[in-house]
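Form predicted alone, single chain, as structure tokens, below.
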Amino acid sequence: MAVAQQTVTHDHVAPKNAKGPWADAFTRLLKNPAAVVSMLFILFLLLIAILAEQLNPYVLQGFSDAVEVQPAYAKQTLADNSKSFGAVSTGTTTEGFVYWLGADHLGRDILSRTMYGARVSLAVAFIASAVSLFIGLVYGLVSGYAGGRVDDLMMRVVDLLYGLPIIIIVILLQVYFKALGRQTDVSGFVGAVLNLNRSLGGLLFLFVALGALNWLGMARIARGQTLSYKRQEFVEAAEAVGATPRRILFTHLLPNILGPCIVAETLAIPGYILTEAFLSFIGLGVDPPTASWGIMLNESYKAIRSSPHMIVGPAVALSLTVLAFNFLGDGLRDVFDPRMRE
């Protein structure tokens, strides 16, 4: 006898080139032509951040009328002094090199430190946000999901550090970090973080800085985030098979609330790299000679009426930078709000 087979039909079959979420969100970003422009150009200096000593034949050199060899960022002699754009050198070791933006007060090619200036900000721009949306995350995500008192207490805690000057923190940490650099004869682990931070050129301890005290507001969107999903019957469904905490965190919350978060830090990341450069150019950044934009700034405004084209290659691209971080976090915003989908 013949067996009839039953035919069973689906109404709702998901599309086989169906997208995810998130290269459903990249494709829709890829429509903002001024978020598409800020990517390229962040990428495009994300590149002469990393292949700047290709890029510059020049690095590294030292005075040619100076006794002593002193590291620099830029090849450089004593007589091409503030030279301006496009001069040829003629300085006896630097025969045919062209200051295309110039030479500063040293005689320091501004547009070969302006490439190794990229690599301080972007380095503060992605580090110092990485740890701040790190620390924020799973301090967000713990105070909303434990809720009660432990929630209060940990949001008590934000509230008190949102009432200190940051700014005020920061400085005085950088004034203290300086001190203890100046140290020579300290060992142990001690002495081991400060070899690390001056073979860095005082970079380390900006980190510490910026990142460790710029969490809190991350911490508020995280746990607004987690209390608007922490009920949602994907989360309950996981509680009733006994999944634990840390996978409901983790698996189940975390995926949904990265979105909003990573738009929030990208919009944070112009903050980082505005107060590296008035660190910087204040004294309490990176240490000379180690290329900073901020300290470019500070020796160039001092003679901006004789010499004014040396403020323009670091101006020009700490402006740059700041506004494609800030139109790419406009558009990520775009993207991951769901009133701006059609």
Second form
Amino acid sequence: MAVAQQTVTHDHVAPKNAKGPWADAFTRLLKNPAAVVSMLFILFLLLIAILAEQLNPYVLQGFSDAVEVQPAYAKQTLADNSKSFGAVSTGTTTEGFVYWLGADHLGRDILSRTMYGARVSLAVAFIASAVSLFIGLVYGLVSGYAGGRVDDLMMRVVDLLYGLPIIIIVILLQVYFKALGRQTDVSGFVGAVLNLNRSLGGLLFLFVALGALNWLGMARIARGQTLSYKRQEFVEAAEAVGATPRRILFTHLLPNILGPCIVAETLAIPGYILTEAFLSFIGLGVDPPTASWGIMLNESYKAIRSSPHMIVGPAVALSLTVLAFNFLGDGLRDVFDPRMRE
Amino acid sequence: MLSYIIRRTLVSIPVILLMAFVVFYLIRQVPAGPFDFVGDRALPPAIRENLEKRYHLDWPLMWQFTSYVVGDDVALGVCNVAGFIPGCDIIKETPEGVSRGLIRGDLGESMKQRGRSINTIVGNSFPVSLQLGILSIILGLLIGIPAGVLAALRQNSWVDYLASFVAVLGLSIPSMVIGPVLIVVFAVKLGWLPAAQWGAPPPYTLGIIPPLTWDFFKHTIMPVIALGTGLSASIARLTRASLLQVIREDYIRTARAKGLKERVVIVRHALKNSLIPVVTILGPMVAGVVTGTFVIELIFAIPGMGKYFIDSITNRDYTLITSVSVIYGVLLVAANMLVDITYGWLDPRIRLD
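Condition change, the form predicted alone to the form predicted together with its partner chain:
Below is the entire complex, every chain and molecule, led by the chain shown above.
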């Protein structure tokens, strides 16, 4: 039934009460409980990420701020935690605030840092995927629509890059960007970019690196989609009335291929989040003291024998977030790919 | 087939070289070189200069790369014959050669572990990473394929739902979470398994096969589970989806109509075809396993190549970084080629030409 509906919308003779393809897809998505719960969870996380400062009483983003809560672990007898200095599994500050998830090796509240970590992961999820979607879409559209030798050449480039261990290049890019970020004496545009990156805790370059990592797959999908649409009547009609290639690409082809591309991108989001966590874990992601789940996991695995409580916050948060995006991606794919429906 | 392999290999060489050059170039652009510091202290300029000369860092970049690929003696030889090429004046001043070049199988000399060749370092650490990676992929296949098949055969039953849910869960919990949790439970609390190190030191039989002793396996179990869980999850999902598609094909109906046993229909007719997509993701999966080994080797303190690679980046050990990257590149290209060959073998409709 839904297939029939799609054909109808393509022919632009939709019945009056028919919803657009997007609204229709959304209605169908709402019938998938896992996807709905995931969406709610992601919204909840987004809220936490935006309101991180307002929601938690400790401003523990920075190193120096941690001094304020030192009384909390000073009150703990060090005998209980003889092996770990600042890390305590429970505690109260002098103001009476409770460490729900304990404190880390520097005495910082883990719950607060987990909340701040949501910022990094969600920013990566949305911005890096937008970067990759943008580059991949434009590249795939142009390649598919141009066809012939241009297409061949552009796809050979993608094939070539696809065969390489891109993660190695990303790691090196991050090393380069991080070393560059430490230079403070640069002025002009580059200086401004470096400053922006520093104020974002190294996130800006992370987006670039992650986007560079992942646009290849998107370019392939966008090209495939473009090829399947470019010989259809509505494109021919547009060509016949003298529409410019740019207009055909962006007002005729783009809206048609956007759906599958967004689905593919959503399915790729867990990858972005995990790659950011991976890079931060090996010390090449965001810059400390910015809280990132990857950095927190790194800190906690080093103290795993003495302070196993440190892993709970970031581990649960990271796993649940990836889980939510996986469910959402699966749900979206089922909605947009009629073959997946039984 | 042979000509296909040869052609693929020939095409791969420039790709690998390009990657080597990108790595070679990028790492040299990063501020702070390998000889700027020893620990926190800056090296005296005279010593630094000597060390840089020793490793040819004073050469023009293109010459450095050339000698990395073809060997110092070749670079010197070229300069002796054609001294007018820019940069030759510097090269002629350095009579001592360090590297015999990639093409002769010399990966160079480490800049941080001075006097140790990369071949030795890689020779000791690569088999360890390979064992970890291969065992994890085997675990992934051993769990993933049966789970996927079971879920597909009992589609929309509780088995299917459970398997699918566990698979998404497995996909979502990264190895950097599973690893430490395993350590807490089985090493710290229960004390059953060792938390770190690798059971058997090199050399290995045939360069890769470890002694199959309990001492080896007790060190291997946790890292392999941590790395293999995600793999088995994605393999299970793919097997399920692909088998569901194949089961609806006409030739399966034909096989059933002939009166074949259900087991034969599934194993001989459906499974083989449904494994094609599984084989195709094994190529990209190798890339994932490589990144996985970085994390796992850090967590479990395994002396594998990933750990050396991460260390060498902070150390700015130029030769080690470039050479290990080249090895990863070759590994990935080889894995993709192997996948394509298997692909053609599983599905005769796909011709390799």
